[in-house]
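What follows is a single chain, given as structure tokens, in the form predicted on its own.
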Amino acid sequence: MERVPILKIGDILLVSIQVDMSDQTAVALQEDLAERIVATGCHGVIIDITALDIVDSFVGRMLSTIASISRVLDAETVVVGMRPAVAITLVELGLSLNGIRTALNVERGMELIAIERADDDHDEPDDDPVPEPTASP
């Protein structure tokens, strides 16, 4: 069985998938692919596809899948490298990809993770509790 590669850069996973998905392989990606998120603690996950000519719908529950697993382990999920095929395909057969972005390339993809982590952080309230007003005497 051949496995998919994964690659840490920096607090982000790169997933280059160059192999046709059997069951085994997506299953055995999903299972390496929450353990190296738990044991790197990073924050982004992204997905290269720029290998894949066709993508059927196993593949499209596969994508909804991993990054379902991603977002519980908070990490979010960014695909790349579609091909327009790829895009028609997906449409036709009715896969909305929900709570995956995706973008044209790697870069991008890196991109779009750090503002995702940057609006996450802003959005965190401050540990330092708010000052009661206190009453004039």
The other form holds:
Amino acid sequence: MERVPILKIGDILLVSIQVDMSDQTAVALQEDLAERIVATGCHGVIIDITALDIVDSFVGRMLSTIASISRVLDAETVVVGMRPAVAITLVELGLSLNGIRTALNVERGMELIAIERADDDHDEPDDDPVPEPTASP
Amino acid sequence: MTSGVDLGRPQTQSVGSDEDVVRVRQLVRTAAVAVRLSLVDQTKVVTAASELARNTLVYGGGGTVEVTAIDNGRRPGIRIVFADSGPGIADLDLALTDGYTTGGGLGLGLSGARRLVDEFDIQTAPGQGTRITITKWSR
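Hand over the structure of the form predicted in complex with its partner chain; the form predicted on its own is what we had up.
First the chain shown before, then all remaining chains and molecules of the complex.
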């Protein structure tokens, strides 16, 4: 079985998926990433899917699971490089990738993680902002 | 049920492992490029094939996938048949509902694949296996 390499760049783990993954490879990546997050103490994970010409429900679920696992381990996940045709197909398939942050490319992804970390240092997590009270007439 | 004339001999891939699902994707991709589907349509039909080939493996206990280039006189297309001799599907309407799964997946395989193609035909009965035929036409 092929394994997807995980690179450490500063405080970020970078995964660039370059192969058409079998389901087993996708599951192994989930486990490898969780171990590397803990081993390195990294606070950000970037998954580059530029080379993927499809994302089906299995890979979509893998991306959601990685994002959830990372969050529990105090790391942010950003998926970058989704091709337009892949985005169109995902939506039609019915997959909304809930809970996954996306950015256009690796650079933007790194910026997003840096901003997230800076915000976290200043205030409490604000994933669920309280809706502004509407002014009554 | 599918209209159109076969343009060539069907290509067959047996599905007995994860790696075979990857091979099905590659086979369908090559055929989709050959009949000149647009990039978006290639992506849709390969994604649908990936979902259905996985179903053949996981629910059908393995089977075969047959890919054929076809032509209906006005435009070319691609037809793919997924066949297994597994347990079959007892309640088809339920199986085609978004989010319904018996296998712990997302429940988007069948229903999602149907949305991604132009024609979708399924023949199944308990104990009789499952045979799904999909068609995608070039625009």
